[in-house]
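Single chain ahead, written as structure tokens, the form predicted alone.
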Amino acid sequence: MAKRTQKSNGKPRLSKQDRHTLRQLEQLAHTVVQAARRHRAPYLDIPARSLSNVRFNKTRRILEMGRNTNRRQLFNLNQAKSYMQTLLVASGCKRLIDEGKTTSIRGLYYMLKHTIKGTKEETFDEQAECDPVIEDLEVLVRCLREELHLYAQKKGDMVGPLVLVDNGDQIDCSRMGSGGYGIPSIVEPERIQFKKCTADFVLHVEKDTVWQRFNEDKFWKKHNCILTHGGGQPPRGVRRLLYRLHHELELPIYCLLDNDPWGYYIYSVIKQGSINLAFESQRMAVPEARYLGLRSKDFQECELSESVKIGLTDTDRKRARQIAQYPWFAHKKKWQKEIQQLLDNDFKLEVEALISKDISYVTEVYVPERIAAGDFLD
């Protein structure tokens, strides 16, 4: 997003996006106040961010929330709390719009913390409590956090020959030395620009460390690729992100994960979205990437060590079965296969696990014959 002007009057002009959400803001308020003139008790239907009430869509390939809701009324002694919370978090994230600044969810429930007048009763106990209120916002006005002015703490870097504007600043990712461009929390079109890519791929790695090794190795410049990490589960930075690089560039993803349930569950968010963000997987899922590694197989055809067998527990078992399960696994032969040898082997690998074979094997030989060989998961 380029810097925000201001209009002779003071305030900040608004981008398309914000005046959208203002809106949908706008409408939530609009609900109360009909609601008290026509002397009925308010409420808010707030779509239920369950298992239960979210579906695959087959033809788009992608998870969609479903229509079951959950009402929360003013005049409810249980929920009356949670009601008045969620106009207060609505407020704020207006304010923010309004002033053109955006804060941390951190910042936000300081920003609305404060002992309501009269009581000795806090608006929030603790940010805990907040948390999801936000999450509520998000799904009932149909908005992302991110444009209610709202971002988490960074957690993911990318480096390669891409050229982009960050507010402003133009940035070449292919000069960020060994710590590479910090990818932000919100990275909506109003704040970043993509200006030049020369790149083929996309690779994305599930952990810092198996990042580093890359960029030390260079592995972007030799593979003329765009190199990404997400510190883990990728969080919404990061998601989006990569939909952008694929969609708006046409970039190809990649994802090297490890061989557990965890790194087939983080293949599984990028690609066909989660359940908590279902509303929004249209924006953010990438059905088409694939998935490169760990596998269950390189045990043996990489020839690793003993050493290097990690034995899985009963939870990794039960989430091996439940992920075999997901209704965009279980048609699958090769995941299935895939699956059932991870239950047989009775172990789980790292990626850092090739380093038993070379430090840059895993740059140097791994990932380059994989993709050459087109050898992955769907």
Given for the second form:
Protein chains: 2
Amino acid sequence: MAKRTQKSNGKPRLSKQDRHTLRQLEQLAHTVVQAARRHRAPYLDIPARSLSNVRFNKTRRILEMGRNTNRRQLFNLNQAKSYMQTLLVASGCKRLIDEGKTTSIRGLYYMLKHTIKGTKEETFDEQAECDPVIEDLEVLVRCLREELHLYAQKKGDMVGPLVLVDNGDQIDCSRMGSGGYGIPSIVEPERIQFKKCTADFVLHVEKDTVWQRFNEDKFWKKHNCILTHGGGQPPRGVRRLLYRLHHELELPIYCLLDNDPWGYYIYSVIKQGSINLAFESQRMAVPEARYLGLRSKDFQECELSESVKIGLTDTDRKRARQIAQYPWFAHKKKWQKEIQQLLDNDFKLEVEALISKDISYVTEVYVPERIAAGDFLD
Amino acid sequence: MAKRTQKSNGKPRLSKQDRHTLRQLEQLAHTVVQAARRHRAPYLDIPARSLSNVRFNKTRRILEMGRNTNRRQLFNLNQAKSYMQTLLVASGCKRLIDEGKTTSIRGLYYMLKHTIKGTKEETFDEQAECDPVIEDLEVLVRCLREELHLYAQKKGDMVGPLVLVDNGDQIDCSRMGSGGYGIPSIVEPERIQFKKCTADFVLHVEKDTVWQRFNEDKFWKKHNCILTHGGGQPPRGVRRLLYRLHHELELPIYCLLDNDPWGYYIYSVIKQGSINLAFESQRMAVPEARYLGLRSKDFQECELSESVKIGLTDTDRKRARQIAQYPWFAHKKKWQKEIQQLLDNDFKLEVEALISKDISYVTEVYVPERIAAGDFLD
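Switching from the form predicted alone: structure of the form predicted in complex with another copy of the chain?
Once more the chain from above appears, this time first in line as the rest of the complex follows.
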């Protein structure tokens, strides 16, 4: 990755992290060899990724996986295929690391998909069959998929007083014009190093269009912050970057999202991660992230006009009630009030609704006032 | 925009383009005043954006609008509202230019949406009502929406041997690490100036995940090109940038897209623009753009395995036949053969399918060979 150089034998020099990941993968392969040598049936004990095996650690405020595992056996007709798939995915990731390359989960699927010799059986019929196996492997070898050299979709941009080194190139995020620095999908320390940062906080906004407003108004310059967006639900790279900005540079993270269940959900994922990927939340979640808005009280507080209301749908109401039950919201009075008021309002609000006040109301009034007053949810 | 400075009266200094756009908008407002002074009923003659008023100019190879117009009258019960909306959108754009700001079409909608005094009538009930009025205004005053200070979604990234100035910041696209330069949605010459370019061509790929493969393999360095993607269907900013790279820097544009009707369609939009926005094609379309692949012949030619085939759906077949009838494909034997072979194959192929050969087959073999052989469609 970052400073990889070619060794004399043409193979890429492995980073410390890569060597660690490889050891984990080799250990996995070793279990098969050992079982064979001992004339035992090979199996894998995969930590259960089911809801029942996930618990919210209130002290550490992160999701943790329990000790339940599912055994996957080679000599079991129902499990043989997924056993094979698990080892196949592991071998694919090993190949990626060996070659010093990364690929998408779609790419890995194509790499590994083939008709099994002498049969008409495919290794994977479709990608939906491959993706959960990747997640299995992550928990099995305790590595993020980025460490397995898999990248996700690339979305999101960043500007602000931060100088970083990306793959050897020094990038000054305060000199990125209107376009900004496209946040990569793999932002592990080996690839991205923070060089210099003078920002006081991070403002993360939901949409690129809102980000453009903040960038155009040079909000990040006036308020000395880093400005990011994730093109809606932020992809893993953006979340991991927020995590690193928070934990390594100790920057508070403020989130500006729509006042609707989708906005709450985006905040929830930044804050705690997603329940079915609990394992990752330790290195992706920012429990201290702050929800700046929009809030259910804003229609009145900002004196918005009737015109900007968007009625809740049945799905919205259902989602809102579900989110209110999330363990990190369930015991927070402020959050219960926030979500209840959304339901009572029976309408939602987009960040863009603030434009009805003034084009730059959001950058010049709303956000600065809320930050100054410490008026946010967490 | 780019080098705008504040004048002593606090108003932003207008660029030449802004002054031109303002004149156009003021002229429009003037028609109302004139009509009122002459005691005539005010109206607007809006160039018809219907298919029947669009024709493909085979010599210039661009879409052109005919002379048909639709009259929109204030004193006509059926047209009064859309007359009002047209002037409202025009006044909103004037305000944006006056304030030196830009916004999204969603933002403009919120800016202009309100209950009309003394009635229960909204200026716009939903954004779907506002968007076509923006298009009307574009053809009416002969300005791109970017010149009306409206921006679209921001997607797409760029790397390569190109130095540009974006809003005063100098950006070296060959020093952008793995993230790349996020292509802004407004790339007009007043905001983005090309400073230095030593590239020989542009390779535009469909997806960010494929772009990451090419960037990781430093394809653009080895082959001295600019590498762009548009996150699927490229947004206006990416298309306009490709146009400028082609027309101002005389770079050939090669497109690497999936072998399916959607890939053909993306190529078609880059090449000719979309039929219902024919007006824009003069300043967005790159008729000389080259379709490098994937091709229907590639399954055989690249000796791909059965596993990577994805069966065509009914929608695919229908879309393929429609696209074959587009005027810029209809008389091209090669394109007819390409689309017919897709239908005969009865399967489609994604660019990622080439990974089944080798992770870097697409960057090391496929694209270099095709470019060297001049093997593309246009």
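Positions refer to the first chain, counted from 1. On a predicted model such as this, the values are computed, not experimentally measured, just so you know. In this text, the rigid core denotes the largest set of C-alpha atoms whose superposition between the two forms falls within 1.5 Å.
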Cα displacement of residue 314 between the two forms reaching 2 Å, rigid core superposed | yes
